[in-house]
Structure formats: structure tokens, C-alpha cells
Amino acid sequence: MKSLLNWVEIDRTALLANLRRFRILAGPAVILMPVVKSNAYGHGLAEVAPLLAAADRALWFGVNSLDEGLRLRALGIRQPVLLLGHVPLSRLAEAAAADLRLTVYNQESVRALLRIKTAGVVRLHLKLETGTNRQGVDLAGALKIAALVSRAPRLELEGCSTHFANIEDTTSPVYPRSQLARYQRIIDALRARGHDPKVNHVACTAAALVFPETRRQLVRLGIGLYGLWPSRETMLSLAERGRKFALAPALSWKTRIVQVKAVPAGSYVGYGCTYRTTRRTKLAVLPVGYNEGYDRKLSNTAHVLIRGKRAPIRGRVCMNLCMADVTDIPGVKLEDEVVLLGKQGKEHVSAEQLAAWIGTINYEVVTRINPLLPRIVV
């Protein structure tokens, strides 16, 4: 990796350990579906998905888009793949031909599928609206879509799903349980009319950890697979219930120093002259900026790790560059390794710490790392 200037490392051991922990939590009868959308939450779809597929042949995979699903097929993954997002009506035939399961919540999508000639059965998962008000249909809409599916021999209503609105944002179980009750009422109504979706799934990482009753037939394993907690509230909710669960972050993000320079006291650093040195200062110029996913809000706020020490960012983060103060770190030289996210020596910069500096969540930190940066499994 000495030839790389910016790269992401994926810890194989940590990733597979997280998978095993969730397998134990869910039990052998529950399907685990790693969600590998958005470039596997920034970890690298092409690197993560084959690794998981080889480790557990019983897995399903969840993606957002048709192109992600087709990419999995191109990578040789033959396991069930569920598309969680909308597929353009004009591309539904591609999804059917690749044997991709579809999440449906528009009658137009089902009617378009009725017109497609397919060699096999197209398996559908009906998204139910229970209080998040994103994708999904209410009871009346669910009954209409289920009736359409039932008239088509090559369409199968394989499953139903919903998504919780605030299971990660509170320690109160009140709203999640009200959503679960709404979900069950719709399922009961569908079954009363002869529809039998066998794969019901409501649990994301947080729900699977905190509410065992949400695990049903399938668990959508998102942020937790990558060793990141959905939220502090999830950790507190688990602690309140007297449960322990370990997660190992799988991602490290690294770069290298491309210049070391000394500047006099009173010198301005970077665009806008937002930082001025108060002493003779040694700067390390780093080839990473907001294009690479290192947020501009980290300007004059964050620190990176160099030779096991914390080095504060000075001046504004640029499009492809930023500057770190290494005055108090002896021996710094050209092309030294720099940790933007991860561990070096006894120090650690977490996704949660970066998120706090930016004013966002760990999900955004990792998914915004530029997908063109190499992902290396270590």
C-alpha cells in the first residue's frame, strides 16, 4: 500500500466477527440480510459482498438500486438479493431477468410487471406504511397491490416489510411498538384475504438489538454489520435491558503526507486566512479534502493521527487538500502514513467523533468517503 496516497482498509476479521455476533443474536432460523447499499456503507461493495457471501451461504443481500443488484450478480453472487428502492418501470425486465427480488409500493410497478414476459417467478416484498411516511402503502393500498399480484402466476408476494421511524433516536419503545402493531394489523388483514407473505421483516440493526420481537423471519443488517452503533440511544437502550453486545469497527481511512513545510509565526494557513500561526509551525500537507469525503466542516476542528500522535487540522479543508499541524510530533517526514479515521498506536479517531465535529451521524461519515478511493481488505 506504499504506492497509495488515499485508501480505505477493511478489517476482514472485524467484519466477519460482527456477522457471527448477529447470527448468534438472531438465531439459525432467521435470515440475515446484510445491507450493502451505498457502496456497502462506504466500505466497498466489491470487497465486502463477496467476502460475506463466501462466509455464509445462507445470507440474503439488500441493496437500494437495480444497478447495485446487477453489480452483485456480476460479482458472481447467486444468493437472494432484495432491491429496497424503486426500479424504473422501463428497467423492471432487467431486474426480473437477474432474479432480483423487488420491494413494491406502487400499483404502477406491479402492472408493469404483469406485462413483462419472464422465464421464472418474480418475488415481491410489499412495503407497508406504519408511521415513517417514506416508501410504503397503507392497508387499502396493500390489499389492492396484493390482489393484483395474486392474479399473476409469475408474480409472488414473498414478503412484507416496514421501517421504524425513531427506533435509533430514543430510548422509549412507545412509537416503535405502535408501528409494530400497525404492521401486524395489515399482515393479519392480508392473511384474512388469502395472501400469505412468508418472509416478514421489520428489524434493522437497532431493532434487532433492542427488541427481539422485531426479528421475525429476516433481519436487515445495516450499520451494525460494519461495527458501528446506530446511535448512543441504541447503546443505552441495550444497557437498560441488561444486555451486552460487542461491535468491532471494520473501516480505517488513511492518507499520506505529500509535503512537510515550516512557516513563520503570524502566517495564515489555507483559504480565507481562517487560521494564523502563533509560533514557528511545521505543517504536513495531506492530499485529502471534501472531494474525497473529508468534510469542509472539519476545518480548524478535527485532528488526524501521525506517528501515533494527534495532529490538529489547520485552516480550511480544500477540495483535495488539507493541512495538519505537526510541530509537536518529532520525526515527521514525506509520505508518512496518516490516519483520518481509525487507530494508530494508542490513539483513535472514530466515525462518531468525526460525525460530532461535522454535526451529523456516523452513517454519513462512512458513506460519503469517495467510492473511487481504493478499498483494501486486510
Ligand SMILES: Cc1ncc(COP(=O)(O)O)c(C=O)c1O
Second form
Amino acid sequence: MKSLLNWVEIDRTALLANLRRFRILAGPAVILMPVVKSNAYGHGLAEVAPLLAAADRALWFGVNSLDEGLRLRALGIRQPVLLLGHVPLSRLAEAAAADLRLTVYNQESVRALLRIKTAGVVRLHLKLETGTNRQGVDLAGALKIAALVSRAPRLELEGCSTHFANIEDTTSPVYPRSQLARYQRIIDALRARGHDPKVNHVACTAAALVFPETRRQLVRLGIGLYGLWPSRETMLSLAERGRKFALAPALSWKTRIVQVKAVPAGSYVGYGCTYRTTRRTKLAVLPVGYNEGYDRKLSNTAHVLIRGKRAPIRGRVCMNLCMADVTDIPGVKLEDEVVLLGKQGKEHVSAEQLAAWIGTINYEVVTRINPLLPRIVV
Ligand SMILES: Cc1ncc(COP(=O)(O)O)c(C=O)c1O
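The form predicted in complex with the ligand, contrasted with the form predicted on its own above:
Below is the entire complex, every chain and molecule, led by the chain shown above.
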């Protein structure tokens, strides 16, 4: 690790412990589908997916794009892979050739699939619109697509899915339940016309944790797998129901000091001269900036951990650099390890803390860590 300047560590034990806890929660009959889109939520697709695949042969994998799906196949993942996002009509044959399951919600996609020659069956998951008004079709659209699929021997309607609008944002079950009811009405209507989707799914982490009835045949497990809570409301909802669930964050983000310097009182630090020292100050220059995913809103706001102590960020975060105040931390030297996210000694900077500083959610903090930074499984 000495040769690394800016890297992400993934705690294998934490990741696998989270997986095991969700396996126990969901029970053996429910398929768990780790959502490994966006570079496995910033944790590293190439590192995380093979590790999970080896740990549990029964897993499916969920990704957003065709290229992510092809990458999983290139990594040797043979388990079922479901693409959650749109595949360009001109590339559907590639998805079929790699045996990637498709989420469909456009008749155009199904008609394009009808025109391509595939060796095997292409399995489709129909996305139902139940009130999020993102991807998805209503009852009429679902019936049309299902009818098209049923006439094509090489297409199979394997499942129906939907996605909750506010399950992480509320402790109230009212809107999620209304979505679930709409979902069920469409499935019942499909069944009444002879369609038989067998792998149905609606649950993300928050739903799986709080509403057992949402687990259906498959759980799309994202943020919780990585040991992060979907929201405070999810924690509260569980607590209100008298239930406990432990999650272990798997990701730490680290860097090293590239220069230590003392500057006199009254010195400006960084672009825009937004910080001026009030005393003789020792600064540690860090090789991390907004390009690496360390948000510019952390300027003059965040702290990092050095020698187990908090070192405040001074001045603006630059593209590839930022400066931390180490005046009160004795012994700081060149190439000392710095924790941007994670634990050091008794201190901890959580993804939630970083999210609060920049006005976003933990999901965005971890997914925006530059995918080019090395991911090391420890
Ligand atoms: C369609 C879909 N299902 C499941 C998930 C996973 O959600 P979570 O990370 O909250 O578990 C996502 C995440 O964005 C998603 O878009």
C-alpha cells in the first residue's frame, strides 16, 4: 500500500457479513441480486462482483447498462445478470448473445428483439409504472408488451418489477403500499390473460429491511450490501417496529500527504484566497480533489483523519489537490496515510458525514469516487 497515493479499500469481511445478514433476512427461497451498477456503488465492480459470485453461487447481479453487463461476463461471472437500464435498440443483439436479462418498458425494444436472431431464449423483466413515474408501463402498456412477448418463442417474460418512489424518505407505509397494490393489480391482470411471470421483484434495501411483504421472489440489494443505510428514516422505521439490523460499511478511502509546509499567520490558502491563516499554520497538501470525487463543496468545511486526529480542510478543494490543517497534530510527515472516508484510531468520517457536508446522500458520495482509483480488497 506504500506505493499508493490515492486508493479505496474494500473490507471483504464486512461485505460478506452484510450479504449473509440479508440472506438470513430474506430466507433461502428469495433470490438476492446485488446491484453492482456504478462501479459497485464506487466499491469497484471488478473487485466486488467476483468476490460475491464466489461467496454465493445463487446470486443474480443487477447493473444499469449493457456495458456493465458485458464487463461482468468478461470478469467470468456466469450467474444471471439483469440489466436495469435501457439498451440501445441497435445493441440488443449484444445483450442477447451474452445471455443478459433485459428490463423492458418500451414496445420498440420488444419489436427490435423480435427481429434479431438469438441462439437461446432472451429473458425479459417488464418494468411496471406504479407511481414513481420513472421507467415503466401502465396496465395497458404491460398487456401489449406481454402479448408481443408471448407470440415470440425465443422471448420469455420471466418477471415483473417496479421501483418505490419514497420508501427511503418516509416512515409512513402509505405510498409504498399504494405502489405495491398497483403492482399487484397489473400482475393479476397479466395472470388473468395467461401470462406467468415467475421472478417478480420490487424491493430495494429499504423495502427489504422494513416491509417483508415486498421481498417477493427477488430482492435488488444495493446500498445495504455495502454496509450503508438507505436513510435515517429506514433506521427509524426498523426501530419503530422493534427490529434490529447490523450493517458494516465496507469502503474506506485513503490518500497520502505529498507535502508538509509551515506558513505564517495571515497567509492565504488555495484558489480564491478563501481561507487566511490566523496563526502560524502547518499544512498538509493532499493529492485528492474534485476529479477524484472529493466534492468542491468540502472546501473549508470537511476534515480528514491524520495520525488518528481530525485535520480541517483549508481553502478550496482543487481539481487534484486539497490542503489540510495539521498545526495541532504532532509528528506529521511526508507520505503519512490520510483517511478521507473511514476510520483511523478512534475517529471516523462516514459517508453520511461527507454527504451532510455537501448536501447529498451517502449513495452519491460513494458512487462518485473516481473509478480510476485503485480498489484494494483487504
Ligand atoms: C431499479 C433499482 N432497484 C434497486 C436499486 C437498489 O437500491 P438500494 O441501493 O436502495 O438498495 C436501485 C438503485 O438505484 C435501482 O435503481
